[in-house]
Amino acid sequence: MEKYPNKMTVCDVSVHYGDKRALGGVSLDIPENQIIALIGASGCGKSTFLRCLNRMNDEISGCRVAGEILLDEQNIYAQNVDPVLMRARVGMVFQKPNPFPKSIFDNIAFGPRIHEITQSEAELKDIVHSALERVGMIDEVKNRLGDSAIGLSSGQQQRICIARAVAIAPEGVLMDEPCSALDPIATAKIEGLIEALAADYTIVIVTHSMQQAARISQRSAFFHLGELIEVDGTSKIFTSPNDPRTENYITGRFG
């Protein structure tokens, strides 16, 4: 397997959320412009750990991250970081969408205004298309920017979330269950969606769907109860994984 830089290096990250250990010395390397599934059963510590990298566990009251998370070599957690910028850097996709109830224009538009990175309007508007363009909506959309996002379908409403994300070119993005909340054909338009923006982010996806894992990742990596077990090309991670637990999840004895 061709070997990528790292973007993001995991070191011995725990997260307790009061007396309870939710996820314990986990290291892992996060290659740039790859994309690598963390998958594992409900509870197992996946999402924990996905919310690490952008700093979200600090909005939750009681959680303590202990350890540390490199990107580009500076460690996120660090005292002078303002996590708002670095949210900025890496970008999170959640489970359901989440539009905000403004216009699809204003939706796109919110990040790049909030970080103040266009000179005016004419540059926002540039912003705003080609992030459309990256998630194949232009065509879909074009002639109502004006209306609410909210109208849209569900698959279309996680689209214009993932191009919320994408118009502050972030470095990085993060997906947490992206497509559980979707029918078949638009999971479909999800998943070639995130294979092609690979080609231009680091992407960390949380999926409950082996299958999906195996469709779209480069790597995986195997949680159990608060651990990580192991991570590895996913080819090798489902057809002969080191641990006999992981094989036990991927075949179908637990989880």
Given for the second form:
Amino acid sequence: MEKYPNKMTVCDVSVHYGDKRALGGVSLDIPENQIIALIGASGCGKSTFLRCLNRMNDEISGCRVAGEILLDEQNIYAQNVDPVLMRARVGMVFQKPNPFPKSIFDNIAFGPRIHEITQSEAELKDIVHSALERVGMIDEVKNRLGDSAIGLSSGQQQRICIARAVAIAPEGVLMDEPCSALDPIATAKIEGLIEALAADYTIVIVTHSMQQAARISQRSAFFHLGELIEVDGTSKIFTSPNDPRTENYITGRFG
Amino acid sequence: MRPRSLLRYYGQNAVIWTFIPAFFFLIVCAFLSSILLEQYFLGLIAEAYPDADTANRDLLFAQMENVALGVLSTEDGVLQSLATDYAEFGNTIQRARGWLVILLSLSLAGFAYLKAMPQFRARESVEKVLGGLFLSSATIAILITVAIVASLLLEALRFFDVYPLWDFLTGLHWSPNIAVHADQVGFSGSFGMIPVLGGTLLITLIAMAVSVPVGLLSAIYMSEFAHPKLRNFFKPTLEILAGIPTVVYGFFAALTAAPFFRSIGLSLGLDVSSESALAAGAVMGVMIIPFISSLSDDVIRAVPRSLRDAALGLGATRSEMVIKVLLPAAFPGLVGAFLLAISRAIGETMIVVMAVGTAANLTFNPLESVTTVTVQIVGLLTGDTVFDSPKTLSAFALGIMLFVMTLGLNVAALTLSRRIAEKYE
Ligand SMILES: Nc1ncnc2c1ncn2[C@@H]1O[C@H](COP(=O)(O)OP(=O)(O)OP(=O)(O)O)[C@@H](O)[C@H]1O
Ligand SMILES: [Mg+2]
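One more: the block was the form predicted alone; return the form predicted together with the partner chain.
Next comes the full complex, this chain leading.
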């Protein structure tokens, strides 16, 4: 297997909500330009872990994160790091499609505008167009960029959300069960899209679907009750896991 | 055979039958018997005092009632004996009524007891009665509203009989006091509502200019920026403002705010009236702040969490998130909240009665004194007034205008907030 450099390195991260520990002592490498899948039973802390990776947990009151997470060798929880700028480098796609109640164009232009990526309208248009191209939607929507994104189907909405995330050219994209609200056809489209995105972005995806993890990810990490049990190549995890708990989960004996 | 309903429903059914019909019977009886008694004794009074006209007979009846109650004594032997009869009649009727109610209640209890057979569907029967009770409460509320509006409308129509509607709506001059006495035939008072309406709008505008920015910004602060602990302190504190009686705001406006604005004006070389629209409007604005902030808070919190996450996840700061996502999404609901606040300001009475003049100046200068619809209504209907003079009747016309305006605003507010609810379901 080819060796990829690490985009992010997680060292001994623990998360508490108030007094309750949600995640303990997680250490994990996230290689560049690969897809890593986080799997595990409901409530085991996958979303919590994902939100640590771009400091979205800062927005939840009572949530404390301990440990180090390096993004390109720099600790994102260091004092001098601005979480707002940091989030522009690691984007996020959520479980439920959440386009803004604005036009398709304004949805995708939202990020470029607040980060003032460009001053010219023409360039902004180019950015929006290429983001839509990336998610394979340009032909579907190029004549209705002014329509509200709320009127789209939920599969289309989710792709708009992905386009919105890539429009600010992040280095990584975090996805929390991006297909769980979608039908199989929309899911297949998004999966194809995620695989294509991996050429340029480092992708961390939470999923409840074993098949999805097996189909698209190169590495998988299994979480159980707030702990990382094992992480390895996806085929290794799905064929000969080291830990019996992983095997039990994958074969459906619990969770 | 197993009972068709849970046992407790049989018990509830029995309680309903025992008390509810008897209760309504008691109310109806009390109502009817007092009417009958009154009619009967009015007849007796008419016989005893053949020269008394209707008004006098009513007066005599009231006197007799008071004599019967023992709060009045009389030298008039006829009235005295009538009063004695009246008291006796009343007692008898009351006693009979009591026994009837007890009898009814007991016999219905017996009926319910006999009905409590296993095949009786007690649950359905209880449900039906309770449903009926809820329905009748709702109907009563609606009927009362309709009755109030109807009586307002009737009086207003009597006013428009003597004063043309068009002149009322478009007249630029309001001076109702010219026609004080009903016997002034061909009265010459002038009832153009524009200056009164203008004063109301001016004060409302000032109130909104004070309350919208403060209320909205504090709502945004509380829902998006404040630490939960701080929020738990701020929110109840703001709500204390809402608990202050308006009469307190009224004397605050008259005794503190008005002189304050006047002295500021003086130091700037401006002539500020001591009953300036500015003082009343500003204090009214303060009164409305908690109203606006708590309504806006609700609207802002109704915007789904996922939209906030989306903006923050794209690297927006909190204030970018608020300005670019939250406020546009909440906009219709916020406008609805402001409209409700406007309708409150228009209908607000106590502050303006205490801090605003009665002279109907047609001006949009906030430093001058104006008058409002509510102030005029209070002025027209308090004190010694004759109830069918155009002066008093004009109060009802103003009342209808007030009603139409606030109704319109409330309907608009409701429509807007429904629209925002539809958008995010
Ligand atoms: N905002 C919060 N406040 C308090 N506790 C939380 C919060 N979010 C999550 N938790 C707790 O942290 C633990 C992990 O939750 P998390 O959402 O990360 O699980 P998950 O693996 O993503 O589950 P799912 O697969 O159902 O999405 C759970 O026990 C949950 O109750
Ligand atoms: Mg989750």
